[in-house]
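Only one chain comes next, encoded as structure tokens, the form predicted on its own.
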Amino acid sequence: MAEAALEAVRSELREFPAAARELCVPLVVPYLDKPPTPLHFYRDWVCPNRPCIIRNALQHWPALQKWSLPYFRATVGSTEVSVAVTPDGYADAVRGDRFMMPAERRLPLSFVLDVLAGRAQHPGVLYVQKQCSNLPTELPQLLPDLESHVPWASEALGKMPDAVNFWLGEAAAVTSLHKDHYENLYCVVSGEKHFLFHPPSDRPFIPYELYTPATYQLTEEGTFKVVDEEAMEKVPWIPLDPLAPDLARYPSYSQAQALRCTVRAGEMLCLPALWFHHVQQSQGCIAVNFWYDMEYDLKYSYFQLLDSLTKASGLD
């Protein structure tokens, strides 16, 4: 009777994100050809928990016109910032049994032009991805170039972004598969990010487990080795790699549907709280992105409940 009752769940929630993609779930990112206003942004996107890109939401940005590597070389390039070193270009994510997180560098940003350039060699893949208001707090001298905030979005939110990000790398820096707490406003200013996502309703089809953390660690003879975090708790992190999915370990993933975008130079990505993301870029990608907390309301305890059940089921 148990057994049954069990296999009886793990069958709802098997068909559950085929209903919800049919509901709610766009077959493909729509865009925009202009901000919407405060509650517009509000009403059909934040509530709803969808995904767009907005065209012409950064034009009145100095940054636009002005941000390049050699602007940022003139003026910025004496500057040291955080920079995520890591063998292979993926930083938090899971290789081998380990969740593993970038060696830490601080390189004056000129530094950092010159291997995206070609014109310098580092070991290891290099990308300034701090996160935690990096903008601010390591460029602060580039924040006239663009605004603080994303005005309409602030006011449809009712609250300031908790962090403004910086983002500047090679093309072989990887974000693996995750989400965030965070209605996650991307704005690309140079080059282009290859977003995939998966809706939470997903999350029966996307699989999780515990890994003991590490960390890079960059020897003076440019090799990378492996420490362990021991003082660390384990890390919940996805394994799948979705864009060469392991089917024999994940059978379940084959049938979760993957939107794909491409955000180009002067477009904002609105990526809701929760869903999940992989993102790839072009060589030197430039970007800003604004994260807000999002509202731990009814549609946050919604997700909780299928995260539960979906790791109570055995489905992960």
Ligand SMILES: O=C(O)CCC(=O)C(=O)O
The other form holds:
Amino acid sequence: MAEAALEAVRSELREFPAAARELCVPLVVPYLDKPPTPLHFYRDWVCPNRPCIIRNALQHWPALQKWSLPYFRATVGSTEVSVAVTPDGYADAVRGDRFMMPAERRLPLSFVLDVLAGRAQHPGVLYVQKQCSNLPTELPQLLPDLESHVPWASEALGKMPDAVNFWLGEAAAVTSLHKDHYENLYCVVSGEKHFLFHPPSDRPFIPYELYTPATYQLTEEGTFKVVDEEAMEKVPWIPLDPLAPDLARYPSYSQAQALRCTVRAGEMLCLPALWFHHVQQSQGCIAVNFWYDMEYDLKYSYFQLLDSLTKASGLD
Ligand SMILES: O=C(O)CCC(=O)C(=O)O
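The form predicted together with this ligand, contrasted with the form predicted on its own above:
Full assembly next; the chain just shown is listed first.
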């Protein structure tokens, strides 16, 4: 009897993503030709939790004309920044039976630029991607080149961003599939970013497991050592690579439908809170994003329920 009830819950969970998709998930990420008003942004995108790409939202930023690798070399080349270094381009990702975090190195930006241009060598893959507002904290000289927030979004959401992040890295640097509790306004200044998404409603098909956290350590010889973070709790993370999903191990994922888009220079992606995303980029892509904390409203609570039911019913 209990097993029959549990199977009924699993069956409902398996049907939920298709029903949600039919009702409210777009088949492609739509484009807007100009920024929305605060009302339209809230009504058409934030409330329904739908992504879009906005053109002509950044053209007043001097960064769009100025930012390039030679400009950075001339203006902030001597500034030291935190750089995530990994052997394979995957920081904060499941590798084997560990949740691997990158080695973190402080390097002059000019050195990173040399590596990006193929003029210098460094072991592994480099990604300037320290989150928690690395733009104002590590590269404040660049702040006059853009706005410190997105005015129509700040007005719509009634708050300022929690973080303004700067991203610059090698094409081999990949961000593994995950979700955040932020309304994410992701602005590409130069190059391209390739996003793969799943709506939050796909949760029943997306596996999570608990992993021992570990950090890469770069040795003197330029090799990588895996050092367990024994004081840290286990980390729940998605083991699946959506580019090459192991369907023998995670067969449910074959029922999930990924949405893909490329965000080009001058475009802003509005990535709603709780959407799963996996990110790749062109070599030397320059981007800035604004993380606005989401509203912890019923939408959040419903997602938590979906998450709990998926785990409790053993669908994970
Ligand atoms: O650009 C990237 O590599 C990752 C961006 C991301 O995951 C985020 O903003 O949450």
